[in-house]
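A single chain, nothing else alongside it, follows as structure tokens in the form predicted on its own.
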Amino acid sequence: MGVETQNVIRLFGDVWITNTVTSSWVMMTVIVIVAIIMVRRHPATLYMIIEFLTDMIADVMGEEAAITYFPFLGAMAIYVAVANSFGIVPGVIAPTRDLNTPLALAIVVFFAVHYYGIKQKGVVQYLKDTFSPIYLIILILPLEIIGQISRTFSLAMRLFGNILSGELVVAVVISLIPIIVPLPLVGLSMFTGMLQAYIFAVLATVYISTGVQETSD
């Protein structure tokens, strides 16, 4: 808790790799290792996680679509959930505490929406559905651009703000009160991180569902 973003590895000139990036590398390695262990020793637990994520996606998009989009949305949900809670490790910064990480995730969702929409419908039909009715495109285009940008920024800021505020509260309490007392707050911070990961994944699912949804002419 309380670790600040710092430059740790210099590539060239003023280009640095921050501790947020190295934390993400370590975290992803941990996720892969834990996944391998779960496949070999605790497959039932892994199945429960997969089933929960699949049901979450299916509630928004339907069961058939859940299977199609699970690899992307499931990986996104797991990454965000672990990233949000990774800051409880002493000396490690939660990747999502750095605005660059939530913003990068939101941008990935932004492009995924259009990628899956075009893949599902084709370029022409996707553009027709996005700017329908087409004869009002002059009015709709600016509003659509503003809407796309604002929801992407909102997705990033919601995640960043909640994780940062949670960590700051815990850090302040730990600095004022003996270590045993703030432990419930650490648990609350982890719960908040999981909840924010769920919200982020659901919103990403809703956005993709909107992009691939067939609309009548």
Contents of the next structure:
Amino acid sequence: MGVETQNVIRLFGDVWITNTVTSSWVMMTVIVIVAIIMVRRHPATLYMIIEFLTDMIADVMGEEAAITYFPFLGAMAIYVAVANSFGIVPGVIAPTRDLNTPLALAIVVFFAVHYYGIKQKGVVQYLKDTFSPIYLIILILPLEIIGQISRTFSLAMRLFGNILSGELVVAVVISLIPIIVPLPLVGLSMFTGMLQAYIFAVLATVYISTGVQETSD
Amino acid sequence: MGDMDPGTLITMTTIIISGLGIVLGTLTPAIVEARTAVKAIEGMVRQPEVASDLRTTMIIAMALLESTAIYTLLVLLILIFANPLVARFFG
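Now that the form predicted on its own has been shown, please provide the structure of the form predicted together with the partner chain.
Now the full complex is given, and it begins with the chain already shown.
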């Protein structure tokens, strides 16, 4: 809590690797190790997590699609959930506290929407569905482009803003009263982190499902 | 105000605007989200069988509404911590 973004490793010139990147590397290693241990020792717990995530996707897209898109969306949900609560470790920065991490995730979602849409329907049909009434293309095209960009941007901003504000509130209270009093706020910020991971995954699901669904005209 | 230097003026304006802005920027989403929650709960009470559908929709809608508050927060954070105008007069 209250760790600032810093440059750690210099790549070349003015390009640096920040501590959010290194902490996300550590985090990925932790996720992989925990996943391996869970497969070996606690398969029931792993099954429960997978069940929860598949249900979450199935609520929006239906059972069959949930299994198809689970690898991508489940990985997204787990990554964001762990990243949001990773700042609880003393001296470690949460990767999602830096704008670059949520922005990268949102851009991945942006490309995944089009990738899955084209994979499902083919390029021509996908474009035809996206710009649906073809005689209104002059109106639809700018609106669609603005919509795509702004929803990607707001996906990133929502995650970043929530995590940053949660950590700032905790940092301010710690600087006033360091003992016991910040604990409920730490709990609140962890709850917000979990909720934001859920929202991120659900919104990614909604975007992908609008990309792949058949229009009925 | 005429004999105040621009740096002080900008800092003062920033502080006043930040205080006002966070109040106004969070007030509206709070009210609208409360209305969303009330409507969703009414729906859940009336038809408990669609409660899980309603919950998902409610959370998505609330997340979308809340992004306006996040935008306010971002603009104010930029104003306070990375104000381009202050940098121009002091840097």
